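The chain below stands alone and is given as structure tokens, in the form predicted on its own.
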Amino acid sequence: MSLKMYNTATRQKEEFKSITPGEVKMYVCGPTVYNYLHIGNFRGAIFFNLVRNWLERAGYKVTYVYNYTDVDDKIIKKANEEGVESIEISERYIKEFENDFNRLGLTKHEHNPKVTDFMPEIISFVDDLVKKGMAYVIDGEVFYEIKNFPNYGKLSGKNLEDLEAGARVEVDSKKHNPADFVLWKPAKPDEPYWDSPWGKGRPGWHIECSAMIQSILGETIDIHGGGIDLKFPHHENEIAQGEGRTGKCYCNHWMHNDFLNMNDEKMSKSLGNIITGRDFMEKYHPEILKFLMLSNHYRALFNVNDEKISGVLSGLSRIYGALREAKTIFGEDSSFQAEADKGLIDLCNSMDLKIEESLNDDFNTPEVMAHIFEVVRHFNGLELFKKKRNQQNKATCHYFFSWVVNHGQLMALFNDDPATFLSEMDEILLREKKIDVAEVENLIAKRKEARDQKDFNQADAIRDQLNQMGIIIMDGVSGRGWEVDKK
């Protein structure tokens, strides 16, 4: 089956078909680093990574810029707040952000490109469109003419007189058409800036990510990604600025994630409800936000709640509550004389043709999910726990093992050791349902002394004491013993 992608450019779904056979050249726009990114940034880098891993997977070469805008507005406010240089905002942040974004296990990019490294380029490339009649100098200002590019519009389906009026309100009087847009402006005092043969100043937000893909990549791509928000007017300008220049198609693939809502409510600095990825994954774990995020579709708007959140953390304790029991069985064995459950391999077949439908269906991640959890129900139902630890019974575990940590890897997915990542969960609800780890303690050892007693009466009543606690006894496994109900 080939892979299907929605192309917000056309408004359905088409086949992927790369320039160059075997190859992709992939642009995702990356963070503006003045502070630490809110979930919903991450939900791009966590999408796009398991595109560029299925794209591998399939057999491609892929080539994955995602860029790094290291002079803004923004970047500078907070500069002249510190009363330091931007740089040294823009590298706190890159780092910060490189932090996160290991945490997460997520594959790295071939190129990160920061704005500031390329700004001869930058440069170069609105002399060209200044050259070919696409763009005007008033002032030391270059701004990029929309009436000569007739397809402008064309990605977001909004059209031009609409945005000439909506441009009024906010009108710069040096403008040919108020929705002409910025490619260079001069510096404003205790700005950074960069000579240029229009004077002094830096570059407009859009031109900089044209700069870098046709620098990197070439004039055509075949993959770009972001988030919605980017639609329009940034990836509406890309084109304009791209085509602009070479007169050749920009990218043949666009694909924008949706938003997410936290509590029904839209992230905003104004209602105070915007969480970072750093504070969420102190909060919960990095295995969380990725599967928060991949169980929804990424062109699909979703909210986040406690609620929703305990339903990840469930689903997420069982498939790793299978992986453990199944590690614990097999051990440290990696070969046996005998072949793993015949049922669960014909299962994880039929499954493998599933995912892979999936995936090439416009990367339908909750599909692959609810597939892996067809896959966990089938290994439970076997209680291998409970029957003896022969060489088909380790095999059928080794075999369940490999078969998930496989389709994990490409989403960046249950590859943590199980027993240490179950155990973090149990911190987590630990503190979340506050419960006193010291009573239980103390229940568990009143439980001991009476099953060594034999009288067996109190220890039942004491699990039965644990149990409406939200505490599981979890008699023959290694380790504390117990662990919290994560239903």
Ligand code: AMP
Given for the second form:
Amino acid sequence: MSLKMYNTATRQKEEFKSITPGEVKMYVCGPTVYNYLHIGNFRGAIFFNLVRNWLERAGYKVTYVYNYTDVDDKIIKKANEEGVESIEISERYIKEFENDFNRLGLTKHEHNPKVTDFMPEIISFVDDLVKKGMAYVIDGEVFYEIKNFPNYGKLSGKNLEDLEAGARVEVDSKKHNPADFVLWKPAKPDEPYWDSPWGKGRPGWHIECSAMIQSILGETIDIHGGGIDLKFPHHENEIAQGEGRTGKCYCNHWMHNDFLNMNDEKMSKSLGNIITGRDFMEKYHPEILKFLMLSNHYRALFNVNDEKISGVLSGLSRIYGALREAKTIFGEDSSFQAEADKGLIDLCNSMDLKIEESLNDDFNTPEVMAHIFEVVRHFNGLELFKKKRNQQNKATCHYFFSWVVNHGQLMALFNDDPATFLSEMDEILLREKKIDVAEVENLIAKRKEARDQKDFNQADAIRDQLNQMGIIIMDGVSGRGWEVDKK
Ligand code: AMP
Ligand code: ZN
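Right, the form predicted on its own is done; let's see the coordinates for the form predicted together with the ligand.
Entire complex below, previous chain first.
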């Protein structure tokens, strides 16, 4: 397999080669746990889940580390507001994040280290940098000495002079150079602290990732990921720390996902347009969140609005509608005395290759979705629900169902029970479109009465009335005999 991925460090797509054959070590910067995560924060988690699954399908043993930042100003601030210890805040929101993560059905990471569990490693890392002359201590504060790391700025394409000029605005007279950054800082009163060779204090933000990476994964890792905003300064500083300590390459492939905007604006508290992953999943559905993210390329800025959400709802319903139909036809059977439809098998085989090509081309998920829709279109075109439920038709349905579910697993999609999923979509649409269920049920009963009395004109008129309300009559596959139109 030749997997190409865009490397932020070289600004081009490169063939992926792991350091150790058959193994991948990857790290993605995880959340600062002081609140519920908003849907933008989940873009990375959902995308890098696909990366790990795809590498595993390619035969790699993947070790994926996703950290929790549980020492941070925002956590301390929230703890002070609530009058509790900061560990109470961080543990609470780690649990909430894990709830959301499980609800999304993403593959568990091999490690979820917390900063508070890595203090000795962080301190010894900073100590190494000081001893090597890559860092200096002033009044209990430790700074990284950027001028001693000539490669500084390589990842983000910035040069030191520009950085110095930019940083001069907020001159900190203690630093040798305005662009030097903090590795260890003394604790202020009422802040959590740890003993260190430089006094009681706590680590700067950047050092935690380097320390956890080198402790858990080693000196050089295969893939480092995160949101695009982390490229500078966070990841630039991680490289300076890691390479400053070992003299070896810190990471071979840098992957950054772009941002997610809400109604053309950056999501931010001040704009009041933040929606948490939790609220989104309550209001809509985990599948909608995942499909929304993956129907766009991870390196493209992506704007979410109501229209996109309803487009995703209808696209997902098409796929799940076909799955429900297939499942209704093959029923409980799993082996058949006939082959599936030859045309479907041929199409699936060719789409397998195309999906592989798309994923190997820097994870082109919009193309993957298009290939899946092509198979769904073909399956729908067979109109098997109008035909005999014989062995061949059942085999075709089973083949189709397994094909979609199997590809879906890569992206943590299409694995819900189809009938349940579609009725959940009904609930969303009934609420959004303010359709009165009692009125619908009443009309359905009247239509049945008319049919029983062989008054077909009246029955058709009622059906048209229901259609206008956005209700379609579905005898057979939908439990209650009707559902909301999802097109
Ligand atoms: P924050 O809580 O703002 O520190 O965000 C945590 C991480 O989530 C950031 O470092 C970003 O990489 C990512 N992130 C924040 N906002 C967005 C967004 N709107 N779209 C995508 N990723 C985001
Ligand atoms: Zn990080």
